[in-house]
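Below, in structure tokens: the form predicted on its own, a single chain.
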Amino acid sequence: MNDCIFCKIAAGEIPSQKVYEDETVFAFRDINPMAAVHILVIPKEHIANVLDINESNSAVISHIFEVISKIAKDEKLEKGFRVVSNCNEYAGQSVFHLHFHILGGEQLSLKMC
């Protein structure tokens, strides 16, 4: 999608504080962080949300996960983390490109907003 902020930053296109890339997966630092630890990680494939996960493009969101551990090991978040999808605008999703937020290195309050 030409007007999407999150392929603009996957293609290079804007700045990011990078985390981790490969071929279809791109990890960075929010901008406006939650926790101590913040990190983005999205599909390079433009997918706009949960709803739009398919047959098709299931590998992809098994890669993220999988890089979702990578990540979490490397800014050693053993202790614990947690891994948010906000799904439409009802539920706090506001840009519409498929993401999942890494969120630790600090004890995370019970209440999940």
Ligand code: AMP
The other form holds:
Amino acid sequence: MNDCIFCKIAAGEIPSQKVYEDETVFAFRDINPMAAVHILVIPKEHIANVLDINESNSAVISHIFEVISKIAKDEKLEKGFRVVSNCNEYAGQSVFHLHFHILGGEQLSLKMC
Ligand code: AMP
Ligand code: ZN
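Since the structure above is the form predicted on its own, I would like to see how the form predicted in complex with the named molecule looks, so please show that one next.
Below, the chain from earlier opens the complete complex, with every other chain and molecule after it.
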């Protein structure tokens, strides 16, 4: 996807504060942090959102959660953190490349929405 900002970040074409990278997954700090620690974890492959996860591309999702677990420990978030993926209009998705927000580093609101 030529015009996808997160595809460009994963390819290193747009700078980011990289936290983690391997063959299939990229993680970087959110440019507009909503918590003391706010990291985005994305598949390098373009998937628009959770609705586009299927049998043929879901292997990377389990790997993303392995990476999330590693990042949470590296960032010393064991006391608590939240993983969020906004999907489509009602959830306020603004970048249509699947991403998982890791939010932590402080007491989070106990409201889910
Ligand atoms: P969402 O609203 O769930 O689609 O989340 C998109 C997130 O991407 C927002 O939290 C933005 O702050 C973040 N974001 C947008 N552009 C960039 C960028 N160039 N580098 C880092 N984070 C970004
Ligand atoms: Zn993309």
